[in-house]
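Only one chain is shown below, in structure tokens, and it's the form predicted alone.
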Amino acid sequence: MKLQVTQENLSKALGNVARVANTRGTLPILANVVLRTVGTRLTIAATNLDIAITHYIGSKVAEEGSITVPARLMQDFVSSLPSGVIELKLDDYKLHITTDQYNSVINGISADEFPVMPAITDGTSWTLPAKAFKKGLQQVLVAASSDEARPVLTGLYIHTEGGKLYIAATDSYRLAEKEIMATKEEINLLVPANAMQELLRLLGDQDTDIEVTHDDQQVLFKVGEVELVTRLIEGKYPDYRKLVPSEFATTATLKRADFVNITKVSSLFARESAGSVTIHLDPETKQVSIRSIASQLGENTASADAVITNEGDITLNSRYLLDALGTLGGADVDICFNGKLEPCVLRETKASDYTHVIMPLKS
């Protein structure tokens, strides 16, 4: 193997694929990024076996050939290079890395003994807008679960109904679902969470469309010079549209910024029991406020102006409030709820393309 690469294009994509490279892995391997010519181009792949993902750069290929070497060192030390071009040359299992100044040399491994994803040979293909999709995900994966004991939550449901494409995550203590856009295909996906953490982290600033192709048991996502896979969770996603009202007893309009501020100063003194702070909606005086109390500490109060229907109180962990709220966009926000035990609803006054959903607690 012999290339020129830029310093630009070999640290950016370095920079995308080797965060998945696995180091605490049973296989030694799995802490390398692969390095393979394509016809004039140069992949780098990394893989933990559940995700992996490939960027393809342009190159001046002189002789093809692959090889893998540890990713941490390779990423830490391209991007410490100056930029400009960069000759990767390969002898036995020896990368040499040559710039102007720079003469290094990496040992690799054969690329034979590097895993692959099975290829995705008759699946279905689709796309999505890239910044309606990174928009869905920045608002809907906080609401995913990290405990593995339950592992259809710790996904993302992407899916159809009604000709809409939805995404949706809940943890069962919240649930947040998104509208993408109008689509005919018929889709039913369960994608792990960290997988969408990784794609959004991709999406970057990205405006053309994500290719998407999926068989029963894996997906990839295409954005420009970058492919991801991740194999997809298998079991029933849970019906959540049972949890999220129609209508509601009690609901208040309120200024966002002011809603966050009387959450975040409640939050500090709800600290020891949990998060735990009381919402109490009063049309009379119009306003909206969080009680919170601390035995050790101290007891709090604070008041918002709003817009009120009914009179009502309800209980929340203000950690999920000050989430959702930091998920939401526009100036007004709508809090809805029927009854202290009942699902609480958040949402921005002027969309209905977004909901989020924070279960209760028994005040």
Contents of the next structure:
There are 2 protein chains.
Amino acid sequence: MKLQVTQENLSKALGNVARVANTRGTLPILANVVLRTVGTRLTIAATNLDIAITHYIGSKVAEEGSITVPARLMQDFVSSLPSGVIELKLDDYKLHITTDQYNSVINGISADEFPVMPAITDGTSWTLPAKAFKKGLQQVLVAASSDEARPVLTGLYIHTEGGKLYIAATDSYRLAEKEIMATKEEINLLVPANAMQELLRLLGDQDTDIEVTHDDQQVLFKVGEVELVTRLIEGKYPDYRKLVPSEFATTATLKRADFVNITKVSSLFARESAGSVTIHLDPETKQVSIRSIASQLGENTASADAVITNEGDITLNSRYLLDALGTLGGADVDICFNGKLEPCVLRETKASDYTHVIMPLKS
Amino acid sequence: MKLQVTQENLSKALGNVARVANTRGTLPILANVVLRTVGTRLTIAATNLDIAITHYIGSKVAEEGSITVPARLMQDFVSSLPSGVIELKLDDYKLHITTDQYNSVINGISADEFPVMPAITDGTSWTLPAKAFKKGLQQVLVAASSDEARPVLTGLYIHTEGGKLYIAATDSYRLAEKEIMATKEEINLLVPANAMQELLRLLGDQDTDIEVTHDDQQVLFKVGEVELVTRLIEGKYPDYRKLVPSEFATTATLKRADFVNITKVSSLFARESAGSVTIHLDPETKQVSIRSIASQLGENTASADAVITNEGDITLNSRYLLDALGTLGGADVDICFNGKLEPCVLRETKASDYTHVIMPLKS
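Just the form predicted alone so far, so send over the form predicted together with another copy of the chain.
Full complex below, order starting with the chain above.
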């Protein structure tokens, strides 16, 4: 292997790929990245066996070849080099990296010892709009579970219904759903949420389409020069839609910034009660007030002006409430519920493509 | 106690003071801040028994009084409030905090149970220029030890010699000294370096003088509305000056940015050798090159253009070298030494008020 690449391209590719390389696993070679020439391009790839990321960069290839080198060292090293041309040359298993000022050798391991990267040979292909999907991931992933005891809840559910594509996540305490686009496809995929966190990072300011290809076992997301492959989660996703009420006994509309502030302040006093705060909607004073459950520390009531349909009380986990408010855009938000123990819905006022549901606590 | 303060002043004071409040100690009340009216002012104070910080703020005092409340809660709470007037009112040991939108009660503990804050009644007073002292602290504190086994080395040595005030620190592997100002005082103080880290934080963009008062046991630094008192360290500071050579067999002058870059890159390959890198000065090629000791990972040589008086080699800990380069200003730096095992001096080219010495490693 002998080739030239620019520091900028190589550093960017290593930045995208090296994160999935794993130094703590049982297979030491998974801490490495694979460098391999493919025609006039260099591929940089890494995998943790669940997720594989491959980045293609243009290069002047003089001799073909492949090698694996420690991901962390290679990334730190290349990102410290000045911008400009870098020469990579393989001599046995030693990768020589040369620039004007720097002359380095990194000891590698043969690419033959690296696990075979997953690939999809016979799958269904379709496209996703990058910007809308990115926004959706930012709004929905927060509700996914990280508890491996119920694997289906650690997934992002990408599915079509009535000619529309939705993404959804729930950890059984809260639920988020976003409508992404109209489509004629029939899609029903359960993708690990942590792989989607990686995809979110790869998306950056990408404005083009994401090419998706899936079979029964795996799914591939192609974003410009980067490919992410991940396994699919087996199992049936819960019928979450039956949890979302369509009508509400009471609704308050208030400034999102106000709601965030009064929730933050109240949450400080709710540490001993596991974050539990009680929200009171008062149509007479036209105020939403949040009360922290009295504790050893003290107590707090904070209020904000609101438009309110009916009186009502509900007790929520303040962290979930802050997470939900963090996913909403716009100046005004609605909080809607029926009874003290029924699901509470948060929405951007006058926007119907995103719904966030929090299950109340017993107060 | 009943008074009004602005959120801005109270939040700033709590930010300065609450850091020294300690939630992990054996005396739970040290996790609290003391609020106490003094005439028309409110004092906010905390101590970890080594360091005490007191901040004075203007307030409209309607009723005098004092209380202690949990520092962390009070700080998080006040910093979350909107700017404007806050009313504090003590009812038994409950501190009521009220604004337009917020109505809170924090449960306090009587200020009588708080340890007596250290005070200096009969000391010597002098002044320090805030900007020069701040710059000096930033340059010198990095060389102080954090190893309590040798208490004197955990101190910042503030002392006069030949009509000048110097500050110095050493952990026996490296040493930094800065000339602060000309003075007629005779000063010889050994102040805990961690107290000086706190002072550095308090200094901010302060441009006025720091008022210093000390006796045999303690020293007080007064910066605007804030006072920091700390104990002095007992013991004789080592005669560090005899370690600093005055003449050098070889000197290289190079761009500081280049020196930082080649050291950073080389340090990546020096992880297995505890950071050890070898610097080679070559007057013929007019280059300073840094070589990482060959290891399992690989090896690296990086070089930069320099003006060099004589050939020479020295092996240093790359972390200490990066720390030293981080404390130097200016575009160009000098590295000077005599033999492979003698102290290595780093200086900003043409600046004589700051000296950084690193002891070499055996290579």
